[in-house]
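Encoded as structure tokens, the following chain is the form predicted on its own, with no partner shown.
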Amino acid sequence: MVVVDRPEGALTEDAVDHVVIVGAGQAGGDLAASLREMSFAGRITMIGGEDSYPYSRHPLSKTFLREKKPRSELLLRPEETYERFDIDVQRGVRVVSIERENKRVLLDDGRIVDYDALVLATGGSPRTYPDDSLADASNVFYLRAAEHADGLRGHLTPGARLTVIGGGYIGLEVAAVARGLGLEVTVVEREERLLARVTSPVTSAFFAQVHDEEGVVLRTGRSVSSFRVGPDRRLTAVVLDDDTTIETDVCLIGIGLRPDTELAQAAGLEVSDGVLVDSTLRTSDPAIFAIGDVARFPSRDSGETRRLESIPNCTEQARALARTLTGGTEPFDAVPWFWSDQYDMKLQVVGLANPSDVVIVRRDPDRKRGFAVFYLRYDEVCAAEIVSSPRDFAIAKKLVHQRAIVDPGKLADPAVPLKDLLSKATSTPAVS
């Protein structure tokens, strides 16, 4: 175990009586719950800008978008949980400033809340397209909150023409839902392949083929040159850089997430595409922490910092910080993982690959829409992408966690069960 020395002025368990969490999303909600699970007896206040208790966002581009369901089904925990465990949830209110010297935050309704430990779980906002003509277009959507999904759903009618700008997870998940609802769908991606930032070329090519088979028109390697917006403020067409015109009834823009760092930056904390934290998720102020999509933390592999946008990362950082706030000193060191549901397939990814990694493809000829990609670095399994096999993914996670050394030929051979490779793998000892 790596032990981290507490910096001068850092908190001890006895010094923390009131934890204030800014942000009532996945990370904030999981932190509040984890603190109570770890017997934290002090006060917990969670402050969220949306008029809702913490809810899950991953169904917004999948089941919640496809099927109109009550928002209560999105909740991470029933409303009564917060009262039962004495967690004060302030909904529909925002923190406008942090007074670090006095250890208090100012809310937009004029109230002041004191803290012993302040946690920034502010998440992020969709990156918007830099075109003023879209500012108030009634049929152009981003997808981050439940209200966004509700608005978009009303336009997903059979025969309508949907243009998706961005071929990442969100864009492709929405494209899959829309095709299932009978829409004509075009996906525009400026990179030469789909999922270019998050998967291998093999996995990208597979999902491009699947979307093509499902009737989605793919425009990769293309950028938008202009938008045509009518006098009624409705987008009517998207024009690409090769002069292709895509007639459009509704448009989704999914071009990434911008971390909400304004509050931290105004308070004088160190930020750089996220709030900078150390291995215990502490910011440059020893009484302030950051977790989830907004936190940029040290990588155990590269020594550099990274920011991850994933539900598992939010949950694992929340639990790690809860341990710190209840007296623990072990650093955050989780292996990242992600997933995406498209059509009848589930893509699951564990670890982070580098371009220089050796790529091993494992294909089962009996599974048309299922395969695995493994990445080897210095002969160790460092990452994997698994399509439609939760069992294989569970084993892949163990191989990556152990940094296992396996026979590449056997790893590529579907006749060799993955569980056999796990039992015979040589683990690389962790550096401590």
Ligand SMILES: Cc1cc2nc3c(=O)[nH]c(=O)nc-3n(C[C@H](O)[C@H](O)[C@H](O)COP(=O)(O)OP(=O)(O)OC[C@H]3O[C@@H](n4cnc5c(N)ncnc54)[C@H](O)[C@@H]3O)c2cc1C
Contents of the next structure:
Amino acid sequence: MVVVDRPEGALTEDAVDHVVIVGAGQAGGDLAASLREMSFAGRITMIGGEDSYPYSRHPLSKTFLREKKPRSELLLRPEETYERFDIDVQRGVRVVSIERENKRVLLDDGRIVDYDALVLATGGSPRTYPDDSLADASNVFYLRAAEHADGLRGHLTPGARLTVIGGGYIGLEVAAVARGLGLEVTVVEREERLLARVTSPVTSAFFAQVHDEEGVVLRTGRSVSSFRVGPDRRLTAVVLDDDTTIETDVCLIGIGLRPDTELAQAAGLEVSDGVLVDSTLRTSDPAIFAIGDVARFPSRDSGETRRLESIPNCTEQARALARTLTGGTEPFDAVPWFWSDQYDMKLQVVGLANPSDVVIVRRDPDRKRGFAVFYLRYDEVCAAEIVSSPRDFAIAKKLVHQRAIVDPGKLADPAVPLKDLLSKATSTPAVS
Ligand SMILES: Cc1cc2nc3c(=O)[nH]c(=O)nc-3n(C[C@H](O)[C@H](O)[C@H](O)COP(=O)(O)OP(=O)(O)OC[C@H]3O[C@@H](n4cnc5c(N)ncnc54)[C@H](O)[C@@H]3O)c2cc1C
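Same protein, different form: I have the form predicted on its own, so give me the form predicted together with the ligand.
Full complex below, order starting with the chain above.
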């Protein structure tokens, strides 16, 4: 275990009577719940810009998009939980500034809230397309909030032509849902392959093949050169840099996230594509922390900083911070993992791969839509991508956690059960 020296002026357990959380999303909601689970007896105030209790965003590109369901089904926890656990949730109100010297925040309705510990869980906003012509087009959507999914769903009618800009997880999940609903779908991706930022070329090629089989037209290595918008403010076509014109009835833009760092920046905290935190998730002000999509933290392997956009990351950071705020001193040190659902497949990813890692592909010829990719760094299993085998994923997670040293030939051989490799693996103690 690594013990972290508290910086001068840092919180002690006694000093924290009131935790104020800015942002009532996944990370904020999980932190409030974790604090109570860890018997935090002080006040908790969560201030959220959306007019909702914390809800899950992952169904917005999957089940909730496919089929209209009550918003209440998205909630992370039933509404009454917050009252029962004495968590004050202020909904539909934004924090507009932080007064660090007085330890208080100002809300957009004029109220002032004092804090002992302030947590920034402000997430992010979709990166928008830098093209003014799209500003108020009625059939162009981004996807971050429940109302975006409701708006997009209204246009997903059989036979309509959907153009998805961005071949990342969200774009591909929406493409899969839209094909299931009978739309004609084209995906435009600037990089040479799908999921280029987040998976190996092998996994990218696999998903490209599946989307192709499902009837999605893929335009990788192509950028948008212009949008055609009619006088009625409807987008009618997307023109690519090879002069191809894609006639369009509805468009989804999924080109990434811009972390919401404005508050932190205005308050003079260190910010660089995210709010910079140390291994205890503390910002450059010892009384202010950041978690979730907005937090840029030091990686356990390299010490480089990174920002992750995933639910497990939110949940694990929330738990780590709750431990710190209740007197713990252990740093945040979780192995990242993630999942994506497309058609009948579940992709699960654990660890973070580097381009220099050795790639081992494990493919069972009897399973058309299932395979695994493992990454070895200095002979240790450091990351894995598993398609449609939650059981293998559970074992892969253990291999990555252990940084297991395995025989690459056996790892690639589907006849050798993965669990056998686990029991025979040599594990390397984590570097502390
Ligand atoms: C469509 C979609 C599908 C996804 N699918 C998956 C998936 O399959 N698996 C997975 O692991 N992850 C998935 N994710 C990512 C995951 O949902 C995010 O990582 C997670 O929601 C981030 O939570 P957060 O609390 O950091 O931020 P958010 O959920 O964005 O919450 C931040 C909240 O802070 C509020 N806020 C911001 N500024 C202020 C302010 N000044 N005052 C008050 N409130 C403020 C915002 O309004 C927002 O409600 C998906 C995301 C999307 C959008």
